[in-house]
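Just the one chain here, laid out as structure tokens, in the form predicted on its own.
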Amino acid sequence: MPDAVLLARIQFAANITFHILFPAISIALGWVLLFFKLRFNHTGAACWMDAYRFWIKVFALTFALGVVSGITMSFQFGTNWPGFMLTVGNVAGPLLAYEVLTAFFLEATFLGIMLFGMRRVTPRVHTLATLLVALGTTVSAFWILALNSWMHTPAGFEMREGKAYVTSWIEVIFNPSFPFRFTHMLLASGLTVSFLLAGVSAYRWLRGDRQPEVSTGLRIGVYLAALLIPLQMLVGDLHGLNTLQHQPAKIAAMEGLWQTGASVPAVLFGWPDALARRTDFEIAIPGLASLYLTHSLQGEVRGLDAFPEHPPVLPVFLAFRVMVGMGLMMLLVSWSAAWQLYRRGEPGRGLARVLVGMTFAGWVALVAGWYTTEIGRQPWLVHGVLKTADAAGPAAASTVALSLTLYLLLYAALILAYVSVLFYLARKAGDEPETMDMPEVQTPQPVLPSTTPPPARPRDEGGADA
């Protein structure tokens, strides 16, 4: 049996997997939800309203999610890592709070207002209320994000008797990496978000489902794709270039490079083996890593060995191949999309197919971006601060083994319950078309000159006029 550090990883890497499906929705789609409605405010087209009144069931079945996840997660600081807390709860303490405190709580008031009062407030405040959810999902990641950066890039803080003490909470909020990896989540979740909308609305479409709403659906998920994928690899560049500075071991993983040299090639595909330190059938491009990590054909990349201790290289390197591999199809397929929309108003049964293919493309880009970039900081837990191994708790490796197969038949689960429920809801939504539940749209009436004549005025009972 492997050892309780390895599966208490194991286990925390499956609640972060599971964790990270569902804000990636609901951080983009509460802005999504937003766009809904205030189109529909401007203009009172229903498809407007009845997409928003579908993707909202989409949205509440995804915060519910993650709410449950988010808390299983929070016990195993407790149960598995509890060195974590110990040595660096004066920062992560505190950056967790906040984020209750500004956006959980935010998110879950004005949900209900979002969820059951459309007709019990006004329009008015029903639009406040869903611009608030949407930042409430923003605010959450932010806080979230900041925690994670600083894992990676911690400043603002010293050491005294092996804790870590605040020195300046505008270092650690706005750690060197913080910028990167925010812009970078928020993006992931726009595409994630941008490929459901097209898949579901692509599989109503195959159906037989014509209601405007439909294809309101589907045009807005491909061109916020087609928009914002380029926007993504530029900022992935630009993340790529901050990790060459602050986590050298975690780019030469990466890129598969075992030794420091100049002109260094991008290894397009390969099979990297540890013990024997080489890659198996590598398939490179000369001098192309040089080029785009320092933008000189001939410019020196460091090599795994120039570092004592780096992440394991095989999970790190297919990881990164499948995000960017990932990517590419998304720009491909977003591209062709929005041209083919753009010429013929509507999509083909072929093109139909690839978009429901790809319904969940994001949460592979996103799991897959995850997996490099958390597992590239190991040994470390906190960058050059604390190890890994050194914030595990004592459970049995038994123990760890069991609460493991619980969580990880739990959330196969839960995922294919959140799954079958979507498409449900898809299915439903074509076959029984439902009322729509407007608010009234408030528009000005022209004044117009009566062409009636005025009502008779009542007598009184004496017979003279009133």
Second form
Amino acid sequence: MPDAVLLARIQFAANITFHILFPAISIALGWVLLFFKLRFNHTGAACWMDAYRFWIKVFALTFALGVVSGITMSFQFGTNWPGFMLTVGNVAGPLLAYEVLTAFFLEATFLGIMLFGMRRVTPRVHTLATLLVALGTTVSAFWILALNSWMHTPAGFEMREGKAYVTSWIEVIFNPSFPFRFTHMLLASGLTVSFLLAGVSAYRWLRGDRQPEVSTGLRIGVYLAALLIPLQMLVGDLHGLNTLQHQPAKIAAMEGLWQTGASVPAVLFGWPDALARRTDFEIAIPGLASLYLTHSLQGEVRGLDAFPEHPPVLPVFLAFRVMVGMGLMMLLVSWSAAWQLYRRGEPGRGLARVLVGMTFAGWVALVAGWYTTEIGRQPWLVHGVLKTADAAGPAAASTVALSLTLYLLLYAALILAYVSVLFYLARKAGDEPETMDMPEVQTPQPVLPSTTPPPARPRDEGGADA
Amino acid sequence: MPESGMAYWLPLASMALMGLAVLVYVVLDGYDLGVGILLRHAHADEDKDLMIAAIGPFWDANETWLVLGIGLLLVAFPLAHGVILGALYLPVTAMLFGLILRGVAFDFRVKARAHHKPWWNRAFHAGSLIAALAQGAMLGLYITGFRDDAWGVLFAAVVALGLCAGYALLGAAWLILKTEGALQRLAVRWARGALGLTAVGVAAVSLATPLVSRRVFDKWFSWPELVFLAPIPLATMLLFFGCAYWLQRLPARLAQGDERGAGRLFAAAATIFALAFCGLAYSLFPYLVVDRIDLWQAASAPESLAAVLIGVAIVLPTIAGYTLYAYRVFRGKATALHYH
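Give me the form predicted together with the partner chain now, not the form predicted on its own.
So here's everything in the complex, that chain up top.
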């Protein structure tokens, strides 16, 4: 049986992976809902309110899953990592407390009004409630990313008798990697939601659902994705340079760079072998990594041999490639779809199918990116301050193994239920339009397969099927 | 234990705030867990919908108080947080499962396919019951200082049932407030059933607490403390009799459209929880883990406590303000939940 530390890590990773899926949606979806609401207030067009009503259901479901998995997190800090709070509790504690105080209560309380209070408060107050919920989710991300960034690039503290004491809260919160990580996360949330919007709307469109809200959702999703993905690539690059400065061992693992050298290649793919300390089946472009890491073809980059301790290479290397691969696919698909929508006002069926396949592309990229950075921090829990192994709790391996098994089963079932209910809601919305002022006759218009032959190009790229 | 100054007062203030958060949590989430526990006893599907509608706008915010309570324990008393949650690992895990199950069931039951709804109803009931039982077991084990012999487990089981009954009482009282007609009359019957069991639970905790440690026994049964403390058990007993009396007369009153008894019942049930909480806090003070770790030993650095408490002092009144506002928006009888 694996040791308790590894099990505690797997359990925590499982929980945080499950948890992050839902805030990743609710952060940006809150703002998208506010946008729908404001557009409706401004134009009075029914499609905005219909889109609002459909997506608020998704928001409610997502939020509930985020809340319950978040409660689990607040307990597991103590049960799985007592050493974490004992060593850096003076830093982590107040940041977590401020998240609860400034974000949790705000979003949870106004969510009730946002979801069920539309007829009980004035339209203005209801818009305000929507704004406060969106603000709450973002403020929550702010505190969590401040703490998470601090664990990567700790600042503003001093160690006395083995415990961290804060010397400057400003430096703690705005630590060196925080601006990059926070922006990267918000953009990731935006991309997750834009592909969700586009995917679910494309699904409804393919089923012949021609209500105005469907094309609204599709357009907003595709254009938002096309807008955000280049921004995300830029921020990701800046974040990488920041990591090179503060956590060079992580970069070496991400690049699969075993030896320090000048003019290092960018490895497109390969299979790092930790025992032989080399990468098998390598496909690489010479000098490219030096170029994007040092902005010079001859630049020297430190390899894994420069560090006595470094993170496990294989998972970091692979997770990074999954993230970047998803990013490139997002760029290709969102720009092709944006082009088609711009030219023809509707997507081709092939591309629409690809969009459906990529409904949860954001989740894949986000989790892969999260693994890259978190596994890349190992063996440290707080970089240079506290090792993961020293923070683990005394819980017996058998106890953790039991609860881990139950958690994994529950999480798998819940993700399955979430995804299937999401598509069920999409089908139901198409079958029985809710709007009073829209006669049902508008709905049908069966799609004529012959009118728009699907372009072959994007379909070839659509490796990710739903 | 520091005699005075910041190192003395800051942990004390954190303790008081944590206690407040836990008490508010128990009363608020208590009523919505209680409604979940009672859900199985409703037969008509519309009744179930209405019961859920009565807690729909509130349950998210109610559960946030648990995160605040456990967050303050983590932030202000990291040493005790590790010991307590380590010792309560299994019931805590069970509670989290329960809370996850009911939280998601709440949303899935109306969004999933219609023929799945009974299953999500069952999940909502089971989740609420598991969470309540686990919290009761946690309380029982906590009071005895985590005794895991037969007596300790038996006591934890009694407290678990007692807390469940207490939550059911709060839930029934909430439903009397928020519903009308047949469902309201049903809730009165539920409240009657829950009242007796709650009394047994409160009595069990009160009798067992002084027996756990010599120190607690002396605290209760010494002169003149006995006189000062007597109001707590006396008031609790009076409230139980008061509840029984009101419940007796409530159906006749409600039939005449007189709703005053309904609010009174909920207030009395909440006060019973508050009194039991005060008694317990008095017995255990200043220990966070019975006779082992006191609150000053477990406290974080004063600077960190100050950083948190300043925030709490500013934010908590705001939270109280908008919570009251939300309750005002949804005042009156519950209506079917719609997103418009």
